[in-house]
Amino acid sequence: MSSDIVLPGQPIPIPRGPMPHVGNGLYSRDGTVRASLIGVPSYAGSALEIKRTRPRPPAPDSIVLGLVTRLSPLQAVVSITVVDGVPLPAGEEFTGVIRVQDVRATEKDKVKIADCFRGGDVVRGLVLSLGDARSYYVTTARNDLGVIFATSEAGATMEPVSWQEMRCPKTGKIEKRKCAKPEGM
């Protein structure tokens, strides 16, 4: 078996030979084995299955994805929806705060939150601590952390041009963001 993640409804390639027993997270329809969960198919004895990954709350050093919901001059509030690659169930999001001193590693005194994030941006961050009773403290002070998805004023998905700028492919207009370095670069 390969270690590729499959999505619900996606056919699972079965090696030649006898048909394996279909276990949890899979079903068979019209002679094709398909996934019913997001995950990696693996063998447990003679059964092929996908183990259900249970979401867990953020902990220090967890990588999280979240949506920027509110901005102030001192912080950006993020609705955390993915923790360590596992999506949280709808309605069970956590709140994270990116403080002005946690946006980047250098020149912390020159950071302006409005130049780094906008409402609706999707941000990859690292949980620093449990914060206060209402939220987790999150940092974007590494090259691989920051905005990973943003929509321009024209409604197009923006593309990063540097670590602090994104461009609208429709209008060519540049907007400031604290961009995450794309994976694999």
The other form holds:
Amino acid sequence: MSSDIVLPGQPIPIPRGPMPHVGNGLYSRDGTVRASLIGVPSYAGSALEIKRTRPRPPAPDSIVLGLVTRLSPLQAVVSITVVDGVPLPAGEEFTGVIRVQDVRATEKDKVKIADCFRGGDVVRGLVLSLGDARSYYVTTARNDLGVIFATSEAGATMEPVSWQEMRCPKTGKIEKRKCAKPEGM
Amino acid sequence: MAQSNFDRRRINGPEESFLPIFDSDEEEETRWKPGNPRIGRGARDIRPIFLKAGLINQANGSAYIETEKTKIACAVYGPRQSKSTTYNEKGRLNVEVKFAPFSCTRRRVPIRDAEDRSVAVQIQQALVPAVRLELLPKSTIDIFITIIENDGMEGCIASGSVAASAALADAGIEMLGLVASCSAAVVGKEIWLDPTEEEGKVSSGTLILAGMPALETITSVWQSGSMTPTDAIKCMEACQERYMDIHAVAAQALLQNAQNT
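Structure of the form predicted in complex with the partner chain, please, following the form predicted alone?
Then the entire complex follows, led off by the chain already shown.
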């Protein structure tokens, strides 16, 4: 297998037949497909790609995990720490913003940020766009997106009871959150 | 008073002191004289290169290069979010060069000066065309290069570029190809490749060429001193021929590193 490792700039022989879709870690120039990463090219569906194991900046459509750092009536600021399942190195977080209209898909005008997120919550979101100079725009408007980890005022880890409520196991108090649907339910 | 804890009761030495530099007789004999062939190696030979990637483990990617008395460590951090307030469609490549205080024959004050910056600019120029910055919007890649030992500025720039490109590849940053770089000096009527500091001093002009051998493209040409156009072209051809070997060394080192992990 080791002989199959390619280096940046190395041309990749393409078998006869239709030209594969050039995916991650590859580029085509002057009709030749070349690698732009170190790795082993492989097919993922119809696309030829080199898998990357290193963290990378968020791009539109990537699933990110982040920590809510600041709330305002218009938006929640999250510090993105995991992109597509790859954790970023410490101190290299990206900032994302969940705007009030991106919190959920329905009844967008009735959303109150304070009833959906609290500081310190861990949120799973989808990157909508590159956003502005400072932050990426993130949405939680999907069943599987939203708060996945939160602590109550009493300090205990809460469990979701509905898509907009979480219960503290210690006090039994119910707090409002935009919860993500737990996986495997 | 410059220093608050200055001891006035005793005799203080001067603030700065340097070792006396002697011209030894031995050195006089081995010094090159005009008309003689190059000492130590052939005119078109380069110094042997040792390159290893991934030696600095807290960095995203790193490389260490050694060519006889030139020793350079390079670390790559990022891509991380740009601190600037303007929106950038393309990523930024930030190169910082530091000379260790003991890197030169005379102690270097560990403050960034004009020389550090000019070396950084030249290395940045050699690398930028090779990195696919269009894939990294709003991000910055930081490259920190520490020159541990310096034997000729030309060699430092060339080796620094090679090390930085190896470190970028090690960091998993998408590149069009590996960058190789070679320097040349015109001494008398000859062209000497990869000049040392001594050889740089006796030369009339120097040239540094960087490119991507895999794509047969040149990324940067830097010429200083006086040189006829024919000499410049000859230098470029000689460099271009030789940086294939440098590219092979870098490729070998990266391949070995990839196989071990």
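Residue numbers count along the first chain shown, from 1. Predicted model, so just to flag it, every value in this text is computed and none were measured.
Problem - Among 52, 144, 157, 122, the one marking the hinge of the rigid-body motion between the two forms - result: Every other option is far from a hinge; the hinge one is 52.
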